[in-house]
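We begin with a single chain expressed as structure tokens, specifically the form predicted on its own.
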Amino acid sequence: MQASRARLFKEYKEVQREKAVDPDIQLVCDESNIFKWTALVKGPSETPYEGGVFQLAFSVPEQYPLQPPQVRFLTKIFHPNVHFKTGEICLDILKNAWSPAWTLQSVCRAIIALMAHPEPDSPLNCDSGNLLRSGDVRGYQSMARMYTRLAAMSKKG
């Protein structure tokens, strides 16, 4: 356990100084507990998500970075690698393909590229993979922008 929070202190200090380096990543740490995370992720631009601003939840196990952190979705988004109702993230290298090399930094990194790349195959909201599995991409974005909006952009007024 120790090896992991003197990891996460070490981490939190390169967030802290990468703040003007990654605008499109606001990653903070919980105050009373160093494996409690939450990032703000700007969504991607020229996806459906653009002009969105994204909030994640990371649970950093005490064996970290052996083991991947838990991440998922705080702010609802309709993705077909992203559960709707719990947020839950289907992506490889929060699974089998985890690398203690990855940081909490990266993984963000790596979420914004899968919102841009949807992976339909591997579908944990059946309704958007359908919906580009059979050729919708203008319904899937049609979608993804509504609730874009309605979730991921600050109310004007």
Contents of the next structure:
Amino acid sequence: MQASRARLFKEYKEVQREKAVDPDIQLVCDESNIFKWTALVKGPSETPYEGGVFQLAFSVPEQYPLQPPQVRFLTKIFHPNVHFKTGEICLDILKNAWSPAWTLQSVCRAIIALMAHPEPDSPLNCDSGNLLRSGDVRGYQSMARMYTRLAAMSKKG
Amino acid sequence: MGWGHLGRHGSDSDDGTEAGPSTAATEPRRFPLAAQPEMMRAAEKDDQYASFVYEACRDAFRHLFGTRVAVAYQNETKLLGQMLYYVLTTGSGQQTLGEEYCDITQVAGTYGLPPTPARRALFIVYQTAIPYIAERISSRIASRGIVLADSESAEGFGENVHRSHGSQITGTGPLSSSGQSVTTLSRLKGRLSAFWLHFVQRWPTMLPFVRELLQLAIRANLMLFYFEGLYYHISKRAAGIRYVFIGKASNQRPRYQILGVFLLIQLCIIAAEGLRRRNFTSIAGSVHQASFASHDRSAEHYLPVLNEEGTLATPDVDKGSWVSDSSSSEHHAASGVSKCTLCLSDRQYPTATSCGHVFCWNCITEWCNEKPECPLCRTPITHSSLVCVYHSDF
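Switching forms now, from the form predicted on its own to the form predicted in complex with the partner chain, please provide the structure.
Full assembly next; the chain just shown is listed first.
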């Protein structure tokens, strides 16, 4: 408990200091609870998610960093490895391949990498996975782009 | 209650004729007060028997309704078991099994009569129901408080809501000023509800403090018991139920004054510690302020000197300089190599894995309990292969 708090505090300071270094990730800690974080990540370029801003919710367990944080998308996203309704993410480093050397910031980077490289063989969103597995890249991309437009872009744009 | 009185008189005379002719006749003889060891032993026995009843209740529950229900109503079953035990023994005017075992019996009042049914009922309620109810209420308030705090933090406008709520209350006051009593009543109600809300919000943070206070109260009661030897439980103290010894007067029974002295010393130390800490924090606060003030003053003092010397160092000395200074020094430390990648702090007892990565001893052993691989390169490691690098100079 104390260890996790100390470590999260370090990460918080690190995030404050390196705010400008990675403009694609904006990681914010909850005002009153250091175990709750939210992140805004930009959709990677040359993907159907380009131009969108996706919100992630982090729920950090008390055993952190021995246990991985629970991350889910708050913004709706059409992606083979993200549950369409709950926003749950299927990513090995958030499950069994977790290592305490990861930080919340690096988890965000991993999620951006996952957005750029979907893994259709372990889908949480079967529709999206099936599109990719049947080779209909264009179909997948147009669906993903549509949902990015609908959910992840500001209304005025 | 007649029989108890009679019975007591009968045994009294029995005792007189049997025990000794020396001091029997002149004044009405009383039973000696029970000694502390007997009371404590009786209480222990009672606890044990009550737990037997509780376990029986629990088993019955489990057979009737299944394990899930039994676990969900665990506290209620416990209450039922204790209630059953005390109602069947004390409630029906008999000795409890523990009291019987130790040859003591309950008395109350100045004349040492057996306690009235009302008093016994009061004792049973104090002993069993009150702790349960208190626990229940406290947990409910705590959960409400947490929910409230959560919703507030979720809204982010907690203060505003609170304030607008308050203004509403004060706003309704003048509006309905036609009926004076009504306004005062509503205002009182509003204040009460506001106070209640405040109380509910504060309760989760106050809970450990209250627990500690309760612990202190129990300890103080124990200390008094060691000194005067009357009431072992707070519930008995509240109900005014004492014990007399009705067995054969035996040899000298030990008394526990010395334990009471020790407890008194402990309580005094705790009190002194609490006082000292409060003083210390206030002193620390004032010192902090003072140091800040002096720092400020020195900085102000410093500024003109530098100006006289030249413009070389002036950009450094401005108001926000400490903050930037500390962060830059930290940055310097962070760029050094002595950080552990697991806790992100300075390495404590640097420990190397067989693959050559270095962490704190605590960090890497804890992770090794979770998963025996290096956090950085996933090389399989074992506890025994970890080497604490005592004689390193990094």
